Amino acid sequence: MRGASAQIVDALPQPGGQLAALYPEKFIFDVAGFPKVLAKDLVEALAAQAGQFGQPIHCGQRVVALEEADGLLTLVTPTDRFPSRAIIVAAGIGAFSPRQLPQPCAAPWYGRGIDPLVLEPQAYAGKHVVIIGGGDSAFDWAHQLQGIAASIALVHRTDRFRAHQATVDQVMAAAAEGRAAVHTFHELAEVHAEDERIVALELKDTKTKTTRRVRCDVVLPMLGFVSDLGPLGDWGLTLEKDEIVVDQTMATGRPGLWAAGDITTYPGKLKLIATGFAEASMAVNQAVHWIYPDKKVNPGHSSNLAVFGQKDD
């Protein structure tokens, strides 16, 4: 809207990050304008309202290194590097990945039958799923692929969960109803394929030590996530528990730097979506007056900018 070319690098395979990768199906309440929105599909409507000034993302890239020289500050990644004038930080909690399966038999089948994000529910329609896990991930994919798959099966190495109770509930419900399997004190032993391809897994009683053979398809580990900042300890910025420390105008105290959302802190700091939208804004229009110190900090209101061919009453 301001007039300044711009793109987003992203870690993740896709766009959204946690409303992505972390809770797709949940409904968030707190969003201005929706009574409620799945977090997946404001993920999209995100990205159509950026999309329509034609600036690129670029997905799959983790920053690694930041430079500088003759004005420009430059991301660098494993593959390309990004030079700017002006670089905002909305890393959330860092770059993160799933942790996974501690057991070398599930090494070789990441990619091929063993899925630690879960992008599009219907990709197991008619499929024999196997989650393992006892956190919100773990149960709200339990749950909301019933009807989808042809059987669900939920694996934890205790009874004890840290899901919501409710949640909870509605599986253990279904699993009493045999619309769906909860396999409590076990954990993966094997995993048996045939044609390259997963058909069951033998699961250990780790209380009997007995096994059992479970038939599977796709196996889905909802062990939570590791975040790490990566190399932004060393861009010089102010940091308190993992959080960058910013002033009102989300200044890092790194002329050309700002950042927005989760990865700040300041005195008051709320960890809303709702305040991550406002942070945002103060960002880009202080960049933008960086840039081009012409233009005046504030951009007007949207439905008086040109660019959407309006005119000023």
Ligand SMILES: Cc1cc2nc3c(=O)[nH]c(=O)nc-3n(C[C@H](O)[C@H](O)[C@H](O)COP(=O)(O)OP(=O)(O)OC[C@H]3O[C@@H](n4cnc5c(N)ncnc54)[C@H](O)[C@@H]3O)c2cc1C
Given for the second form:
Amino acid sequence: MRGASAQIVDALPQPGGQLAALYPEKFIFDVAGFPKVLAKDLVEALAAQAGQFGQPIHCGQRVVALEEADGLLTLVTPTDRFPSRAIIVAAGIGAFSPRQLPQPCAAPWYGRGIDPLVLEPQAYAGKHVVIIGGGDSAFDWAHQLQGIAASIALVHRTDRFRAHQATVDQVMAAAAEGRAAVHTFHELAEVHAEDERIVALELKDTKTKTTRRVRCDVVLPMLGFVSDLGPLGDWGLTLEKDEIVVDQTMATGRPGLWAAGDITTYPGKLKLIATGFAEASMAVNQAVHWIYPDKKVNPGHSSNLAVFGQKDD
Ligand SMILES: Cc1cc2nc3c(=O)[nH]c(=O)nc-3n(C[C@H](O)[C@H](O)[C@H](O)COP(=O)(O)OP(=O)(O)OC[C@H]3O[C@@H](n4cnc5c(N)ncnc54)[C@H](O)[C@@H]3O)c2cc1C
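The form predicted in complex with the ligand is what I want next, because the block you gave corresponds to the form predicted on its own; please supply it.
Now the complete complex, all chains and molecules, led by this one.
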């Protein structure tokens, strides 16, 4: 909109940050203009909006370093380099990756029967699904996959859950009616496969040490995410509890570097999508003015901009 080129570099395999990775199927009720919107639908709309300008989004690119030379800042990933005149850090809670199952028997099946990220419920249509975990994601998916998966079994090490009680109740009710199974005090003991496909899991009762076999095509480990701020700590920024201290212009203190979203902190900060939108606008317009000092910080109104085919009234 401001006539600058821009690229997004993100570690995740798809755009959308926490919304896409942590709660795609949850409704959001406090984004302006939507009485309620599924997180994945908001991401799709945002990607379409950003896509109007044809700027690239580089997914699956984890930034591991920042280099600076001759007025250019370069984000470095294991495979590529992204030079730019200005950078806006919108790294949220850091690059996050799903926590892996600790059992060595699980490792060979990641990506071919064990899905660390669940994006599309229909991918599990007609499958026997085993969900491992006892938090919100485990219960949300156990509930969401009802009527889609052929069977759903939820496996948890204890009988204490860290999930919304209403969802726990729904899954327990489904279990009582035989529409799902909940195995508390159980953990993965062995993966059984035939023809290179998972066909069943051996579950061990952590109290009695006995095992039981459950039918399984797909395992969804829902053990939470580990997030890693990665190289940000070395970029000469002021950090407070893993957040970047910014001023009211979203400046980080390092020339050419602004920040927006959950990664930022200042008095009164709210970690909300609405806040992130406003902070991103401020950061972008400051960065544009920094690169092109003749362009004003104030972007004017999009409803009047020639780039959208509008003219000043
Ligand atoms: C379960 C849940 C429900 C929520 N519900 C709401 C709600 O109803 N309303 C609301 O307003 N907010 C809600 N939030 C909060 C909201 O999701 C966040 O405020 C928002 O996602 C912040 O966006 P962000 O872009 O700043 O960070 P993120 O969404 O965390 O995105 C940061 C991105 O940076 C990438 N990244 C980080 N480090 C690197 C690196 N080194 N290299 C490459 N990429 C990197 C990550 O991969 C990620 O994609 C909820 C959060 C959760 C967890």
